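The chain that follows stands alone, in the form predicted on its own, written as structure tokens.
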Amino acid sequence: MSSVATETAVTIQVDGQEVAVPEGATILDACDAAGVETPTICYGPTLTPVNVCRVCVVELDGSRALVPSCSRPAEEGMVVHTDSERVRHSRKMVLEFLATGVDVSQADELGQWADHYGADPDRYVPGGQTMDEPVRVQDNLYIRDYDKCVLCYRCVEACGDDAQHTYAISVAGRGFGARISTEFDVTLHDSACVYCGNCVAVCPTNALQFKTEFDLRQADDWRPEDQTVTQTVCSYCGVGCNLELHVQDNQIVKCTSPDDHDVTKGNLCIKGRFGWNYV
């Protein structure tokens, strides 16, 4: 005999709204199937929440403090409110410290919360104040901007026990001088790197990103409106990865993968994610 086990679901209120979730579900799921947009920067879809960048809170009944939309678990009867006053207030400096510190101009996605929450982190610092390094260029596949880095640990996560588990990245570091480091801080080539590209995956902010699209940045010809992107299966083995690739001027200027695809979950191996020039 084969038995049916029922997903027990627990009902929250979302900005009064009721929404159903599975039991283990988290807040942010309830506000996503309620419809409510959330921001988001250190939670990935295909990443464990380390609840660091503290952009996602909301405000929940009986909570003395603002609560981690994208960690805390919902529980039967939760209350909660997603564009309070309090809410509003908390996320909007969030925006701002970053980008008082961060170069946040390849960000897209951080720019359009920080102008829906009216951000203007020139009040604290007028034009911002970065590391100033140098971007790290140490090969022809991918660059590290620390000056983009919000340090988020997606690029840590994607590095270790959620994709690689080849833990060739950690934060090294105290304060202002905190930043995403290699051991002791050695080159790519010398390091544990395998170069999957899976950290310039999750990045959101572009401080890492293809050596392809940095020399089109630089060359001021980085043009995504006119790029297409078409999917295909990677060729060099059998898995069965899927691939996006963005072409632009009949060049492909780099290769993604679809977070929802059942093999990849947006993971790719050194071939399948720079292995592409001898098209």
Partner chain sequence: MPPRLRGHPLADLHFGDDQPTEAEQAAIDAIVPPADAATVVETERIVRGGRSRRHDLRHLLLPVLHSLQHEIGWISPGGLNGAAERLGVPPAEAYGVATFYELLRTTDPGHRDDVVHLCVDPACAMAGNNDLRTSLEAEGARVHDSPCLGQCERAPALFVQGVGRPDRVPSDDEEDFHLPQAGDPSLRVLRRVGEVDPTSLDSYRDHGGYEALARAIEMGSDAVIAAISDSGLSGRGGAAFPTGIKWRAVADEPGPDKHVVANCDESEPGTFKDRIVCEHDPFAVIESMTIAGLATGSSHGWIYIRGEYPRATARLESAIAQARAAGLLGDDVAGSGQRFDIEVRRGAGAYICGEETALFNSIEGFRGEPRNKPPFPTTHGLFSQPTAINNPETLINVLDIVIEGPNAYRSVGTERSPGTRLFCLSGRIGVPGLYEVPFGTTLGELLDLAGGPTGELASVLLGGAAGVFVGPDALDMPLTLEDTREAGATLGSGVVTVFDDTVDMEAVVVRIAEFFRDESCGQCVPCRVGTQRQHEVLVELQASGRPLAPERSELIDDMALAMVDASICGLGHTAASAVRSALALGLIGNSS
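If the structure you just shared is the form predicted on its own, then what does the corresponding form predicted in complex with the partner chain look like?
Only one chain is given; partner chains and other molecules are left out.
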């Protein structure tokens, strides 16, 4: 049940259960604290919430529309429902909508939630518009397969304000035609990209993939179950970034850094992220 309220705590009700969270926490934090699982797509623990996917919506008493739990600050006395008919419906529709236009086959979490809410992407008009983008294989470091892109903005945030401050990519176009793009869709090589791979790290659908992973998948030889993860500290400079080296058949196939690591918050630079490519 509820933790002890402190002066700076706000207490809200989640599905009938009282929870206290620190001031500034979001409804999502409160749901977590209450042990209520919430689907999220555009939210990332290291990113400023952009609240665009709307899969995390909850019903808030006194609010006409549903509200995004990932960005809405918890306020004293709020009464929130996470499993009402309306919430289930909107979550189902978001998952269904995404699956109608995007290849979500490698977005495992999304798929699990889609099953949970009973999403049925097959009930739409046959031949409807899809992302329909060629895979962009432009270098040996990572590929961009925007057929798998759900436009969650996470890569844009990671490349920009939230981590990298490089601003190599943005959302371009409008409506269903919106795409993640460099200026005039120039190659990453010609853009401002510095290959930190932070965008790859935050992508929830595998639209951004290490080239090594992409090649193995093409060869039908991507076997996460056979991979081991080795923790190490990057040796290129003195910052001390934690690295997780994913190894398959004695080959490093990708490199990540834990989100909760003090130094990196999941972010790395080209040396740590891709340096093993040159070794």
